[in-house]
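First comes one chain, alone, set out as structure tokens in the form predicted alone.
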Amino acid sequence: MSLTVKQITDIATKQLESCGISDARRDSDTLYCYMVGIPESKMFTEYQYTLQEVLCDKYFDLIDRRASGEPLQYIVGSTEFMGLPFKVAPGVLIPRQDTETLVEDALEVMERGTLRRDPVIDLKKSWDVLDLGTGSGAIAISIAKIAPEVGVKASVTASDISKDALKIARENARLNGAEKMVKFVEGDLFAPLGGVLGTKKFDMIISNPPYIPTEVIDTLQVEVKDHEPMMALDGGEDGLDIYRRIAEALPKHLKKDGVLMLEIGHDQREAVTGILKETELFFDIRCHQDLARKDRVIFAVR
């Protein structure tokens, strides 16, 4: 039997609402798209076409991996982070919008030296950037990238404990040119800058790391419990585990007057601010809000 690509499209985002999914029509063009390999500005012009037999069956088997939970982006095996194409897989945190806001204000602050268009530093030359925990290196890269086309030399390095998340991170700096603008380092937070750069101190540290408390792991969506990389979500009992631990080493590895900027969860403010605080390190922390008004971006200056 064969049908047109509006019915199988149709037939397809049915199934997929019916299990939960909550962008059903978008996830069915997109894999319809990805599966016959055309842009999906092109998709409209598709649905009159029809589909043969072995098309429909390949078609269905990834709307059966998209009801079942897996990830739209592991599927297709992208996604996009600010305006960059970076490849993901199994083992390797997804980027999300989210981190885009953290992203966006640490160019700002580089560039400008404002946050939010209020001025936190004195412009600086150039800047050391620490990526700590990378993934997929969607943050150290596209400030590596971006950087220069705002006019500021950035020289930035990403570490990562995960082999599976440093190959994909390289990879995905080759498909972003910019291999030769991030150096990645393996180990866990600041371990691998021990040694002849254990001296080395960062004008940028920056981080989204694991914030979510262990309990609340169970209660996540399907396609992130059951698919996203543990290491990557669990935070430890309160979430914030990490956060002390990158507290902890500060002195040894950001300059004076250097920045820190953490991604957080939108109940964590005082939390985190309160472990910086603690410190004592820091004459300027403070917290802005993502496009949802959540709270998701702690910025502090030594």
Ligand code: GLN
The other form holds:
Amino acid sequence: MSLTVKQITDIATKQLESCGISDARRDSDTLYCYMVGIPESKMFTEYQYTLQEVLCDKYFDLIDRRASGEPLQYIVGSTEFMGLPFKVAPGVLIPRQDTETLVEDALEVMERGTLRRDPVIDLKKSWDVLDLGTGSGAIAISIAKIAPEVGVKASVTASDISKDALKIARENARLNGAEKMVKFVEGDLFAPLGGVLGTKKFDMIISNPPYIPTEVIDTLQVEVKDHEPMMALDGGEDGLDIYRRIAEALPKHLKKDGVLMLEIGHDQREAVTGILKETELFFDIRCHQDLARKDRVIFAVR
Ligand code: GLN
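Could you give the coordinates for the form predicted together with this ligand, as opposed to the form predicted alone above?
What follows is the whole complex; the chain from before opens it.
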């Protein structure tokens, strides 16, 4: 007896629900669309069809992977960030909606000199931007793509210590027609600047560094702790290692009037603000919240 697509995706949804997957319906539909190569908007017209046995087996292989905790985005190999398509694979962190808040804030600063409508800096003619630990390239590429659309001249450099990540980031730049807009450099944080870019200083340094305290990693969802790169998550004993290392290098790499924009964990506002205050570089340090009203973005002007 052959089942319809509706019946099959219902069974898959139940299987995912029983494994504690929260968006079970969405995931079972998305995996179906991915398998047959149709946009999700076409799903409704598919429900009535019956599915060949080979496709059915193929479908449940995908469902089993998702049921075991593999992130949906790694299975389908892509995600969206700032309305742009990004390829993702286990070598890079999956771009999060929280990070869109960071990018939106950065673009507002560049375009208007305001942050959440508060004037924060004088307008600049052009922006030399550095994205540290770019991973999939989501921050660097979306800034490079969107800035010119809002009338901002931006030249973006992106570093990552991981060769695998940079390979994906470069593919993402190509995918978005931004290969000439972002310069990718390999190395640990500012390390490539010693070689490729000398002592170059930037108008904006932006980063979503690893910030989870090592012992918290074990408490994260299976999707994150068993599948995403530790290198992109583990911020050391107190989660703040990378912020300290970034802060140390700022005198050399951030221009006067330059802006620092960092994503932080929801409980790191005071600690990260403290690290930046100690540098005595900044006259304005602010923290803003993400859509869930959690502290997420640190902004500072030199
Ligand atoms: N926001 C990510 C998470 O919740 C962590 C990203 C990071 O460490 N930069 O898993």
